[in-house]
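Take a look at this one chain, the form predicted on its own, written out in structure tokens.
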Amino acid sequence: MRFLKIAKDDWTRGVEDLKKSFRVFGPVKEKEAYDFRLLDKGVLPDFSFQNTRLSPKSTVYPQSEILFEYTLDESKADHHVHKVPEKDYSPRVILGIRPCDAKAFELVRLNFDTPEYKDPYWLSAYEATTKVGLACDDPCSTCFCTSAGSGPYDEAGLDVLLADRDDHFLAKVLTEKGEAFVSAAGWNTEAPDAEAGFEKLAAEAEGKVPGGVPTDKLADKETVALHGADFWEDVAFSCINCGTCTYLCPTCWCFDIQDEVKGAEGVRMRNWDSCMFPLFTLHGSGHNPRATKVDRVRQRFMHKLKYFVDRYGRGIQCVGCGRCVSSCPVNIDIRRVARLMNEFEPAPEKCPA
């Protein structure tokens, strides 16, 4: 680990060298809202942001994405033979990174990489990428990272932190990764007294964050319990089932298989999916599991902040950007959720008559 300084006026020329080095991605402002787009020649990152309207994660996992290629054409020696089209995993950069969509990267990992499976689509992007964090001085009135494991100066998945520091950044370069992001950029002024700033700064930003959303409770909650509680009716009375939540989620993984055919010719494809969606779970059978809107909403929360504390034993499958909470239609918060949860007790069984 070591600390460099980059001047702002040295800025747009390292960023144009990576570029020979990187496919670089970053924060562009497209009307009112900011969103993370490859960036071509003479295109710099404008981090004048509080956070995007979508998190980075479509860098590694595309909203939709071929998995095969095939052709029916018995005429054709490989026909009914899935291949896998040919892909770019040139190495690739997220420049200005929140560190809490660094995080999530980490928790969608448990994912798609695990001791039994491993998904040869997502791994691939995501070992192409290096991760340039973008400290968070200023969050958001609807973030609460710090109750979610996570924080605006948070290191867990980057390859380095930037701070904004007016005519400079400061840069806390982190991995391998990193120390190559750094060189291909051509930026290796050293800031050796930089380590006590950074935690100042952290210490600062934090103070910031709003105040904590309470998850202590959720691991010992007994998960029938919660699942019947009496405030599922409540929560869920005003939800569209539009999927906004889960789209803009970072942690969000779930996905659709589809065949596209025409003619002859064909792909096999996944496509982000969402449990707010009545097709969701519906059987083959003509049988939905969660046939109601509230079946729905209940399991996107317990998914969440509980079901992810009973697999894993810790932490919750947020990291508190706050999108869902500032772009929901009907007004629905996932932080009352959660402490509705966390305080939940059952009603005490009552002795037989």
Given for the second form:
Amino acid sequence: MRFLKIAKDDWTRGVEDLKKSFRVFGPVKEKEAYDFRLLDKGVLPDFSFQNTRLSPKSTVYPQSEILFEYTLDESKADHHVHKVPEKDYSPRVILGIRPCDAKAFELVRLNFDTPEYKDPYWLSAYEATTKVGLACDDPCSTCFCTSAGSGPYDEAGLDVLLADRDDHFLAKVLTEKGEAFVSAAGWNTEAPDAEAGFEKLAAEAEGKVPGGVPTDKLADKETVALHGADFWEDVAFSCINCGTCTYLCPTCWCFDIQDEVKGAEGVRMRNWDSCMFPLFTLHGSGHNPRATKVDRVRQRFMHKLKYFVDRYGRGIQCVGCGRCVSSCPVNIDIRRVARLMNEFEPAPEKCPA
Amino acid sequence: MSDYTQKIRETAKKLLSEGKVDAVIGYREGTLPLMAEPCLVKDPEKVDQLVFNSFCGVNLANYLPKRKDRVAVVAKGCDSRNIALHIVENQVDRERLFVIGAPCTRMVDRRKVAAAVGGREISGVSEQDGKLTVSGPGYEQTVDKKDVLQDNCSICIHRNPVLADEMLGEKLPEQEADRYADVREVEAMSPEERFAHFKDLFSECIRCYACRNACPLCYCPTCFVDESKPQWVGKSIDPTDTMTFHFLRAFHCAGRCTDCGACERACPVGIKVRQLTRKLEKDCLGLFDWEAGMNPDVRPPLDTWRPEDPEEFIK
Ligand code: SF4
Ligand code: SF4
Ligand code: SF4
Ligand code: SF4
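In place of the form predicted on its own, output the structure of the form predicted together with its partner chain.
Starting with the chain above, the whole complex follows.
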């Protein structure tokens, strides 16, 4: 680990130099909002954002991705063979990823990179990616990263962390990938005394993140009792079961597999899916084990705030980015639900008379 | 507290404690400024969570189909028209429904408020005399409510409920409005321009279906986009599939859409989906002299036939 100082005068040149050896993604403003896009020559990341509308998860895990192509036409030599289309896994860098979103990649990895299963698509893209964070000095009112095991200067999942200091960036280079990144950009002004200042900035920023989303007691709750808690119906009432909360979430990882076939030619693809959709759990038989809205809403929160906690023992499946809070069309608020769950006490069992 | 809020609570309390309804569907204070959350109250002691303000843009008619109980529901002008449609389409039983009509004071678009304060954080908002006072870290700014209305509210010509068992206030004057200025612009485009326009309009769609699911009209047990035997439309974010979803959904709403704005309000990426439904609204008005949901006894024009229906297109 070391600190560099990157003068803003030198930023444009460095970013353009990077594009010679990396595909560079960064936040840009399109129409109303910021999102991560591949930056063409001459386009700089726009760091005047608080956070992007969609999370950067799609840079590694696209909403729709072709897994393989096939032909059923037996007159063709390669019929019934799975052919993975050419994919670009050349080095790529995400510039200006917020620390919460970077940490989210580490949570999503738990799903795609396990001892038993390694998802080649996600992993190849992930391994090709260098993540350059932009620390948050001005958190939004809906952020709660510090309650969710992350923070505005969290380094988890990052290769470099940048702090914006008006006329320069302070860069904390964290990994080998980070070293390769700064050298490709030609940034090499050491800032050996930066550490104490950096820590002070981090502490100041952490102090600004709204707190009050307790998650400390979730692990101790009895799963079945929590599942049967009396608040679910009230929590779920307004939900319209759309895909907003899950599609915007940096930690949601579920997908659906689809074949799209024309004549004898087909592709198998995966598309993001959402536990909020009734179709998500619909069996071929027509039976749906999560048949009601209450079941689905409970599933989303139980997965994020209870099952995940118990399964992995590393906190909640949420990094506190606040996207679902601010974009839910009916104002279902995970902060409120976390409080209800964390404070839940089952009604004392009555003695049989 | 607004007069409506007070009256909604009183009415809810009365209906629940007298056993006239099993539950009341209304709005409660949101956890965010500029938001209100739909809620269901069953206990007469819990009616004090109910509120009514300028952020009650969610259409509560969406929560009525398939309910087996007797409910009361707060209904603005557009909501009441969707209720009328539900009645015509046999989605709700009028006998089991108590409508608390709210002559609508027009709803605010929170994205417009955010833009009006330059995208700064909003931590509080209060409203008085047609003005919103918005505050956040280090600032307070007053915004004229009429400048930040939902698009559909600023051209609404039916703010008074078309049916109600109890009204929260006197009828309010209706406005004259040119409802179709932007539709005419699209109509005037060449087919190529129009295609490019729609392609751009839907380019950011993430197929989350918030628009569909917020819409009271979209109560089909299985939406055509979710069918798999046969599968009518692809599920990826391929632009053709995405546009197919939007165009077909709009046609399903023809003659039924009340322009409540719930779809647009729900979209997380701010797509102006009402452009499609308003084109169909305009056509229904021109062809059949029809406005949706004005009368709970008349079926919409696309599922009836009248001898005087225009038929120039069947030549
Ligand atoms: S919680 Fe909100 S965003 Fe999520 S599915 Fe329900 S209505 Fe949509
Ligand atoms: S659950 Fe909500 S707040 Fe948590 S990471 Fe996902 S979108 Fe962000
Ligand atoms: S299509 Fe949109 S405006 Fe029309 S009734 Fe449905 S939600 Fe309301
Ligand atoms: S709500 Fe918006 S993003 Fe979602 S499907 Fe509708 S138009 Fe697309």
